[in-house]
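Consider the single chain below, provided in structure tokens and representing the form predicted alone.
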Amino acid sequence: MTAVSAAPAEVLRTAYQKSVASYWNAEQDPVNLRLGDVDGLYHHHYGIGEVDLSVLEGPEATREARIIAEMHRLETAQADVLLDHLGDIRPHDRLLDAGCGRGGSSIMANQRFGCEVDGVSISQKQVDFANDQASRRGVSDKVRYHFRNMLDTGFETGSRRAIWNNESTMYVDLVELFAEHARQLEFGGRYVTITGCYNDVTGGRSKAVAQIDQHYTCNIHPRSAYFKAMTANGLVPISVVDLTAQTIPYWELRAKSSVATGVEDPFLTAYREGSFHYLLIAADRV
């Protein structure tokens, strides 16, 4: 097993931070927790791909763990999509899950590559909640969860093959962001990406755009933003995916489930509208 840096000492280093990290430590979402116990794999991020539409058929007994285990599927394959973007990973490679959540992302990542996977969250809760899950599936020997700061890991320089952000991104300042993957990402290793960003061309913040920051406590940024932040970085966007249109689906299933939260509605309205964007961006570091 590969030695793991000493983290920096203070991991909360803001008033924002310390209200992130609270609402998280806090977050008892049926959305993240029903879904995940379908198999063990808890996500912090949403789906996309074809909705099987017989999930609403059938006895209305079981119709809403129809639903939920439908939901949990497309959230599975958003992953899998992240992943297939990775590049070339082998089992000696070391990989960063940026923002982790409850960690579904760095098993998968274990279990098609076969690498050790560190993720990170400012969440006590969630690495405590993600360590566990490792060890019921006997893999905490290469996926290890860590109460640290994506900004400033302590993570050896050169030291990653991979990293991404699967919906995490809007809750720090990109430019300081991308500088910590870049140090820590070995030359030609790969960035990945999925978020949520608003459209520049409309013209700022939607309504809707407004009203998930909000229910989010986070700050959506700018499509154009990331393009920048990268370059700045050293990052060279390698590959560009529109997958607006495969979420919407996803969210009008999620507005028929049990589990809706009622941001469902300003989702659905902003990829509509157009003023938001579900976007993968896969970049190399040079």
Contents of the next structure:
Number of protein chains: 6
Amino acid sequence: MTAVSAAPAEVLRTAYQKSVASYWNAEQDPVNLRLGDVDGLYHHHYGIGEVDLSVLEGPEATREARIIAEMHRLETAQADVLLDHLGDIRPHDRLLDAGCGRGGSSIMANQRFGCEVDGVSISQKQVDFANDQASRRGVSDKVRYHFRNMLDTGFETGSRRAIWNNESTMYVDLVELFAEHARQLEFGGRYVTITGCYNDVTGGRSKAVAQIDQHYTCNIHPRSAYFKAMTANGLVPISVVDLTAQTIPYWELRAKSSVATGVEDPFLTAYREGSFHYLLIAADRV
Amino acid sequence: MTAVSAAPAEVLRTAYQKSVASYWNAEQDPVNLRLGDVDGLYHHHYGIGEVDLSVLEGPEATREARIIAEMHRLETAQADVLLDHLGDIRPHDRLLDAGCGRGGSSIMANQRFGCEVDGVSISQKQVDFANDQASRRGVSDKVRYHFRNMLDTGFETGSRRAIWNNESTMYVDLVELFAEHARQLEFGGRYVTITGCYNDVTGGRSKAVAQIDQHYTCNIHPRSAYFKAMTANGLVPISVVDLTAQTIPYWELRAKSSVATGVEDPFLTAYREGSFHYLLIAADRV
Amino acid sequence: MTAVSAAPAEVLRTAYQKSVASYWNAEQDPVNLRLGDVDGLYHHHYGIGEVDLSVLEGPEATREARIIAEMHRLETAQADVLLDHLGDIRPHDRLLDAGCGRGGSSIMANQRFGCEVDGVSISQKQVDFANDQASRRGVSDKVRYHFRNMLDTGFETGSRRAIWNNESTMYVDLVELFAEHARQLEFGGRYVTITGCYNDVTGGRSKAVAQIDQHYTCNIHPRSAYFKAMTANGLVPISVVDLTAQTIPYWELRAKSSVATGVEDPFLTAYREGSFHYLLIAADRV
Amino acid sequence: MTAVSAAPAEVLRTAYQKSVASYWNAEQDPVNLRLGDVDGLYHHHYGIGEVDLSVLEGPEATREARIIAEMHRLETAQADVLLDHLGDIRPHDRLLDAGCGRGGSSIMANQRFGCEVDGVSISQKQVDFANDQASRRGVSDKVRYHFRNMLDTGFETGSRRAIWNNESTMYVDLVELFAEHARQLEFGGRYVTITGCYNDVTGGRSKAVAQIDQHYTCNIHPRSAYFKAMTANGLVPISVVDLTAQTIPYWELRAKSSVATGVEDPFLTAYREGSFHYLLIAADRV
Amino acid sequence: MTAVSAAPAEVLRTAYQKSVASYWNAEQDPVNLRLGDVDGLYHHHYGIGEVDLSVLEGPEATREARIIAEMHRLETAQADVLLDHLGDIRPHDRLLDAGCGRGGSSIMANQRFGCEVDGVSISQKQVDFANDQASRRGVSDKVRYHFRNMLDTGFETGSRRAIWNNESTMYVDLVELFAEHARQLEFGGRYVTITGCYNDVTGGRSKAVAQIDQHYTCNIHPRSAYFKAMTANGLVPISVVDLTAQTIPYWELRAKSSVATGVEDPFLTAYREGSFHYLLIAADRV
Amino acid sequence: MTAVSAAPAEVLRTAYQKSVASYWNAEQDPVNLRLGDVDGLYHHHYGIGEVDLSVLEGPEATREARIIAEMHRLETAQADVLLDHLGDIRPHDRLLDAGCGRGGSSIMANQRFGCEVDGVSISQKQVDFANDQASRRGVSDKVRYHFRNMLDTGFETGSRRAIWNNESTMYVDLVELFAEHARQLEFGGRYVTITGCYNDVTGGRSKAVAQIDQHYTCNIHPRSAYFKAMTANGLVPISVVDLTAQTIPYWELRAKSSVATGVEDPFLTAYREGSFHYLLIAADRV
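Shown: the form predicted alone; wanted: the form predicted in complex with a further copy of the same chain:
First the chain shown before, then all remaining chains and molecules of the complex.
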């Protein structure tokens, strides 16, 4: 399996997928780039954990840098929690980062476990950026990013010890996604996702959730959809953790930062009104 | 069955339903009210058919009135097409207008068939407005509007010869909706809906569709969802008509009118790019 | 993919399939052959549209020829309506005529779209006849007929832009058929069928429908079976048209013709009593 | 529960059911009446077991009577085999004979177990005939026949220790039928059917099976349909017996008798070619 | 709803249920009774949390009492964790303790939330014991135990804010159980279970798990069965916690105590080899 | 397909499978070995039929040998009944003995039909033993045993005329098993199993059944599970026979023999109390 990219026509099957790819090819949000610049781990997800509020104080000149560093610490902490749930990974295992963005989580997984990691994205720009980062770190023999569709990766059946989606499931049909994951995982392999999902208990997609969907042209799923699609595809939960309370501080800090993108209010509203969860699910392939 | 309304707590089960009810209780869009003023048929749906472009010409003073009359003609034409698909309705039959808005379609059904019609809405304001209209027309013994949830109407099992949803299915789960409709329809009864649905072929919800969802805090379903939910609930299609080409002229006219609400562009974009259909489905209960 | 035929044992899996193949290998009904002789388009389906009743008048000597020409016009009109629903077909697309009979529809599709068409039949005689016609027309490089089972064609996965069944679904299990069609269609490809189906609303198979089944040793499905099997196989309807009223004139004319086979009365009875529909369904593969 | 009959409109829901009821209301076939006259047990099913061929010999004058008595012995033997599979029935148990015809099996069950039996039929004539027979035998306090639809009997949930269909399942949808049976049976109750079913292995409905369907305006199910519908409704088989070889002698005798109805050839052909089984299934309600 | 008990025949439907009831009617295990004597909270479940190992030291005379008190502290801690997951319970809410044993959890729930709690058990002895405890505490107006089957409680539809099973799901079919729970819960109500389940990843029921099943005549389910049955019944997980590591210390202590029953070794083996989990699942009714 | 064995890691996927393999690799029960010694047909199943009680009388010195010979006669009789249900097998057909143990049934099938038989077992010791027996009999060109998992045999799709499980289904998930069998059977092929299954009517797994499970570390399925899993995998029953009454004499004799293993009492209790059936199911692949 080399890092040679597939032809766009094979990867981007629908108009919708093309529009998502275009969005991420064009995206240059400081909230992603400037945070990644801190230590070269470029993430495309949000943070969790207590905020060190002292970053808001002190010299004005470095205030923004302190906020950015703190936000980056929180998003890296989130990735660490995700990796904590991957189970017992050995150096010879192979992992898949589905919807890898600019590749930060894959690098962290390689650092922690010493094993091979493949990341896939439908944004050629993200793939190139991530492969470039892996080269700079000298890990491109172990960490490879591919221009592929996570619904049809072409990776070998049963080849993966673990797979994760870090905030990328809202772009795809979950039944198709989990079918493909189940195909790639070995028996007993682990799947982990951290995702925003809307709350079946408060009913349909709230105004705030609709605003998030509209912002990213994504399609946030109800919580129930995850369990239905897992059950239909041989993925059995072992841990489900509601991270909502742990992610709100990140959003409060971000709302006060210079890298806010405008989506902060819908997130905070949705989390606070209970119409939206930030959820981690870890499941075994059986 | 009287027109006495149920308690709000029983009708509005979730936070989402409450927010939808609030929206429609507060809504005073001229595109709905001024068009209804033309002849007292107040609709909450869009129009179909060829536009008489001459309304754009002629005296400026009455231009707006001509446009409004023309748009109203088109939305009434749409309701007529829906009623054309109800099948052979007799005066002793009972009908249900699910998501009745300000009640125009129910009045038209009573005029055409002479039978009893019940309309339900989760907006108390709409229900009151509609009952008031029925009184003015002297048909309140035959046409009654109820503050009820179309997912759980309380109407008797097997009591309906026909049920329709005129652009109201995007607020609810289709499986729940069609289960309730199937319960209420007699064997061989007819169900008709005209609805916007997104196109599975272009993939997930497009930007334009997301904007419509965000505008109305609704949840537009993919086309496939209608057939899955019907199949699961004993509703067998007899006619499916793609009305997209017939509704575009209405939107083009509306975009030029004084009553445009801003949602015209997303609609036109979605229809033209093919990510969205305006679909009529007629089905039999078996 | 060549036109080389498979071995009978691989194509005809069951005793039932062998009996159907025998029937069509032996069939020489004038209603099929003489109508095809008119212009060399040999159909195995019925007609739709208004009848030109003047054919019944005029010189007795040519009356029969006029009737036959008129019936042929109607069956060709039916095939045209089917092709109208195939969507936007380009010359490089590949089509499949499932249950192709003597091949008329395939020829018409090639004439209209300029693309390759494969027809399959379990009657070796029909296949040979149809390939002979294609040779005479000089289109055998584009239009090929194969002795194959439409439940297991051997054609490549995702290779077809469109597939149709023109009155051939009543010989097979619909779930198996649509699974095979779904396999062969590309994402977004189109499926169209025109078929007789019995009406779930009038209940089980009526006497008249049973007579048709007995005549052809076929198994007419209820209307509901089509939507269940499509839903289960990723085929989403975009058009459903009840052609019953449009096909009755054809049958009335045929009943008066010299090529009547005796099955006219059951058809007319079934259509008129409402126990049977002549239905067109067009659906997209998603 | 009295023997008072329901209104026809409630019992006969569809045009198909009305046509079946008309057929049986009008039916006066000697093969049913003359055989019943032998000892007053009027059956509507076929026979099993070895034929005493000596009945074909002896005085011509009584030959027909001997044949008829022998055929009646075989159909009674069939009913005995069915009753053998009802399990341990006590006098206080309540049974249901679904599709009871002229009532013979119900009488036999009452004679054997001493318990109450309700029979249902959609033929008012059969119901009246059967109730008259019960009166003559003085068992109308225990054996009652009702003009009801076996898909919706109105009998109490969980009220039945055992239910059977003796050759009556081919008139109804099996999923609906077994749902209603499951509703009426107590936990652990027994269901038994003897039925003709076509063989999935030989494929679709053969010519001979189609002729039987056409003769009775019925809809013979494939063998697989029974197990699917039972599985979906909590009915777990405990015995499945292929009675085909045991019923052929009955048909051979009948073909030689004066009461042959013309359906003998299709039956013999279908059984001998293997496209049709005569099957007994006994199952427990769980 | 009074505490009047139902007739045994209605509650104990099968021979299996009768044998389970007999077991618990006869059960007098000190591990349940002596621990309950500590403070009058009688539990039928195991403990979690760190063990205070100092209880093993100190005066021999009171060693056993210290161990027992410590074990009771751990089982009460387990019940507290379960109650922590019930969500926001108000005094007017009604709760159900399904498989309540001698009633300890119900008492704790009433103490914490001040609301009404109904417990059900198929052991009349347990019900009587528990009601006696409620009387002694003066809470029998709020906490009531019933001799009922948790698969068919007779409680009103939608009447419960929360329901739990504390180690009682291994006696029943999960699909039946969750259907009944879903019926009783209000929309948005909470369900919580703590249970032992075997691990699909290690494969079928291990020797150690089979020994536990044999000890209690129960039927430990695989982990996957919980999620399948929840998904099929509108129960959507919000928390899943693997408590295995937290329960092992309890078992190690119990193995050293005088109240060990012999089942300690299979539990420890199963937990340590990974073939068995001690799992908490909290889910919302939607 | 050669008899070369696969690597253990590919065959034994789970800890459970490894433990089952270890059990059978170590097993040397005289009840299997000494009975096989009688005539070199080594079985791993139980017997059916009337016992010749005279074996209990006569000279003490040979009493044990007589009992053993009689038990072996009964287990061979059981295998004969299983083979009777395989249908019309021709010398060129290929059969599969799934869970072949020491191979007796495969030898008998080859003797009866003259065709090739493959046996699979996850016990390498059993496979070696069985291949050695085939060599001694000079049939190793026709009868081959393989170290393979019956859930994933690697045999070619559609390659088998018939497959059987003789008391080996209780070690596996039935849905997985029947999916694999369905894959391997040709259309119309036959599947037969003889198995112990617990009775859904008496409820959950009884104490006696749990003791059997614990003895063999197996997982006896409820009767209903067989029909659900067959229905889901295109296996349609043609015969179901309750052999319980026919197997009890075998167990009574075995309980009195020197080769009793202690599992006799649970078997006799379970069969007599009705909580357990000894069932034969024959089904066709469609």
